[in-house]
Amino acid sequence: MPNALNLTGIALTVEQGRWKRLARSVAQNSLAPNAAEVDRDAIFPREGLKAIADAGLMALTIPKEQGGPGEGILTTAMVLEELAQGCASTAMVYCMHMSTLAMIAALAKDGQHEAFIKPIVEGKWIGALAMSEPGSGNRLWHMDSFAQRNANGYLIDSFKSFCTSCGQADFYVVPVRADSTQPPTELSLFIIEGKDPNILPIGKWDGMGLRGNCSMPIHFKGCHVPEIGRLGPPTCGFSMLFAYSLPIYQVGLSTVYLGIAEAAYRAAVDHVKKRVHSDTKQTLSQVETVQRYIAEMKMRVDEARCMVYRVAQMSDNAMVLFNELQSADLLDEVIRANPDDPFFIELAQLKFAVSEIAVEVANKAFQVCGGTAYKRGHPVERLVRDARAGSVMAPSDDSLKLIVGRQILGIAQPWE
C-alpha cells in the first residue's frame, strides 16, 4: 500500500490526508451550517471552534513529546483551507490560535508546560495574538508599550487597536517592550490568561466581514504577569515573533483567504449549472463568457494553493533550522543577522499575493452569479466581503510590497 498520495505536486503523508479529511468533515457537518448565522448575527463561533477541538486539532502543531499530534505548518494550511470554505470566521480565529503554539513550543519551560500546554494538548484553551498598537498601526515589529517588573513579576499596561478572540480567548500572547527604556523593537513576549479582570474589550466587532472573530481592540490595563507568564529571554521577542509565530501566521492567514477563493469558485460553479434559462432552456454554464470566467478562477485557486504549500513546505524546513538553534540569544543574532533572508520576503509575497487572489475571485464569482448574489446572506454575498478583510488586515498588502520593494533595491527595513 503506498505511503503518499500526490497533491498539486506535493507528496502528502497518510497522516496528512487523514488531517485534511477530518477538517473537511468539521467544516462541512459544523462550520458551515452555522456560518450564515455567524456572519448575520456577528457571533463568535463557539459551536465551530468545539466541533474542531473535539476532532483533535487545537494542538495540532504541538510537539509529540508535549503531548501533542506533531504536525506541520503545510499540515495546518491544508487544515485551514478545509475549515475555510466552511466559514471563514472561525477559520480566522483557528488561524489566531495556531500562531501562537510554536512559540509556545519551542520557548516553554519549567512549569509552562503544565500551567499553558496542557490545556491547549486537552483542547480547553484558544489562544490569540495581541500585537497591533494605535501608534504603529500594522506595523507589527513596532511596540510602544512596555513592562514594567516588580517584586511579583510584571505590569503590563498595553492598548491593542485589533485582537481576534478579543474577550474571548482563553490565553493571549502579548508582545511588549522589554522595559520603558528600550527601543521599540526589543521585545518581551507575555501569555496572559483570558480570565484577568483587568483585560477590557472595547466596543463592539460589527466588521463588513469576517464577522464572527470579535476583531475588537483590548486594552490590557494595569495586568499582573507572574514570572511563569514571560516566554521567553526578556529581549528576543522581535526574533521569537519572526522564527516562529511570523511563518505560520502568514502561511494561515493566507490559506484562509485561499479557503475563501476556493468556496467563491466552487458556489459559483453550483450556480451556473443549475441556473437554468427558461428562453433557450440551457444552463447558465453553456454560455461562453462564464465558461471563461469559471477557467479563470479555477487557475488563480490553484496558484494559490500553490504558492501557499510551497512556503508552508519552506516554513517547516526553516522550522527545523530554528529549533536547532541551542539558545534564544542565537536564535535573536541568526534573525537580526539576515533581515533581508529571501525566506521572510516569501512569507511577505505570500500573503498579498493570495489576499488579492480572493478578491479576484470572489468578484468574479460575484460576476456569474449576477443580482442573486447581490442580496444579503447569499454565500458569494459573504465571501466577498470576507475577501477584503485581506488587503488591510495586519501586515497590510501595502507593508508587506513595501518590504519587498526595499529588500530588492538594497534599502534597510523599518525594524533594523
Given for the second form:
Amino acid sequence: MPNALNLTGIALTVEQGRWKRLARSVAQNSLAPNAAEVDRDAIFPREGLKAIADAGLMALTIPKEQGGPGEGILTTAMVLEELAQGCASTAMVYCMHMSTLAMIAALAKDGQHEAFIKPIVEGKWIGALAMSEPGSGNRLWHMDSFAQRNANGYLIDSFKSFCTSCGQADFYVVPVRADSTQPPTELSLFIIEGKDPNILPIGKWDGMGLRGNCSMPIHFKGCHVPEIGRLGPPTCGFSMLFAYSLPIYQVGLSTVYLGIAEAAYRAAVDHVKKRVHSDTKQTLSQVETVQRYIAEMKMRVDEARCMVYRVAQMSDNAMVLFNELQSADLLDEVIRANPDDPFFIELAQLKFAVSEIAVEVANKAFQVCGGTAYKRGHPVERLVRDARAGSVMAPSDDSLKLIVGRQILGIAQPWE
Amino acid sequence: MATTDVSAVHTSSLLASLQDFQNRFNNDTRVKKLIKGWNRFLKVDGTDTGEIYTLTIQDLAVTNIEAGCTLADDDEKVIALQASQEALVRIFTGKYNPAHALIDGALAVFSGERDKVKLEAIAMIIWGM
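Let's see the other form, the form predicted together with the partner chain, since the form predicted on its own is already up.
Next comes the full complex, and the chain you just saw is listed first.
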C-alpha cells in the first residue's frame, strides 16, 4: 500500500533529503552488491568507502566555514541508516570516521585546518578512533597510556585493544593521558597519520560479524607526533570526547544497528512473500505465526528509529550549545561540572536499547526464514552475526546500563 | 483573620527571583566570559498576572531591573520571555531549566536563535545543566 502520509514524522530540509537519497543510492548500487564478499573474506571495504567519498559524504559534519556541508548528527544518522542497510561493515567504518570529525573541527587551529581538515573535505582521508586499552577494556573513560613531551613534539606509545579501520585509516585520533603524572581521565588528543611506520596492526581481523571493519588491536609503538598533531589544550580530551565525539559515536553506532534491524526485517518480509509451500500452495506470509513475527519486527524497528532520531535531534541541539560554550572557552569547565547530565544518559541508553532491538529483530528474521537463513552466505545469517556486535562493542551494553542506573539512583559515575 | 494581597506576593516573589538571578549573573566570572559584547534587554512577562519587568544587560552585567517595558517588541536587542508567574519564578531561581520549560510549552521566547542559545548557556553555567 503506498504511503500518503509522512510516517517518519520528521520534515527533512531539502539538503537532508538530498543526502538521504544519495546515501540510499550508494548503499544500493555500491555497498549491497559487495556486502556478502566483504563479510565472507573479511575484506576492508575500500571500494564502498570510495563510493561514499565520491558522493561527498566523508565531510558531512564539517562546518561550511571549514569547507564542508555543515550537516548535523540527525542528517548523519539518516545517511548511516541507509548505508548500514547496504553493508553494516562499511557503515561501521564510516561511523567511526564520522566520530572524529566534530572534535577535529571544533579544536583545529592554525595549520591544523590545512593539515587535517582539507584532506577530509577533499574525500581523501578516512579516520578512526583508537580508544579502548587492555587495562580498562570497554571502560573508555580510563586510559593508562600517556604522552611524553620531547623537543620535537610528543612520543606516543599506546596499545589499543580494538580499533576499527586498524591499519587502513589515513589518520587516527588517539586519546592518551596528558603525561605520566596525570590521572587516567586527564587526556590529550592526538592525530597520528596512518603513514607513520611505527603504527603496528596486530594480527588479522576475523570477527564473528562486522567482518569487513578491520577491528584489530593496534600498537602506536613510539610514534613521534609533531606539535601540530595535538588537538586542543593538553587536558581537554575527556571533555571534548564527551561533547563532540560521544554524541555522534553513540547515535552512529545505534544507527548502524537500526540499519541492520531494518535490513533483517525487509529480508524476512521479502522471503515470506516469495516462499511457497507445495502442499498448501500458499506463501509463508499466510501463516499466522509469521504474520505476528513480522508485526513484532516492524514495531521494534519503528521503536528503534524513533529513539535514534529523537536523540540525534537532541544531540544537534546540544552541539549548538556546546559550540557556544566552546567559543567562550567554557566547554571543558562546564562538561567537567556536569559529567552525568541527562543528555549523556540519553546517549548511553540509546545504544543498548537499539543494539538489543537489532539482535531481537535479526533473530526473528532468522526464525521466519528458517533453514534458508541458517546457510552460510544468506543475508539474514550475516545480519544475525553483525547485530551481535552491538552489545559488546565498547562501551558495552552492560557498562552503559551501569552508567544509566547510577545516574538514576544518584550514585557517582566511575570516572568521577 | 488578616487577608493577604495575592498579587503583591506574586509580584514580590518574581522581583525577588529576578534580583537573585541578577546577583548570581553579576558574580559569575564564567557568565562574563560568555556574554562578551552581548548587550540586551530581557523582557520578563508574567502572562497570568500581567507583571512585566525589564532587565538591562550591559557591559557584562545586569545593570538594572525595572517594572514595565517601554521598548518595542521588534527591537532586535529585546529578548521577550512569556510564562506564568510561577514558571518564571522557578526559572529564575534555577528550579526549572528554561530549555525544558520551552519544550514543555510553559515558556515562550521571542528573540534571535543565537540569543536563545546564549540564555540556555547562561542557565547552564549558573545552575548546572
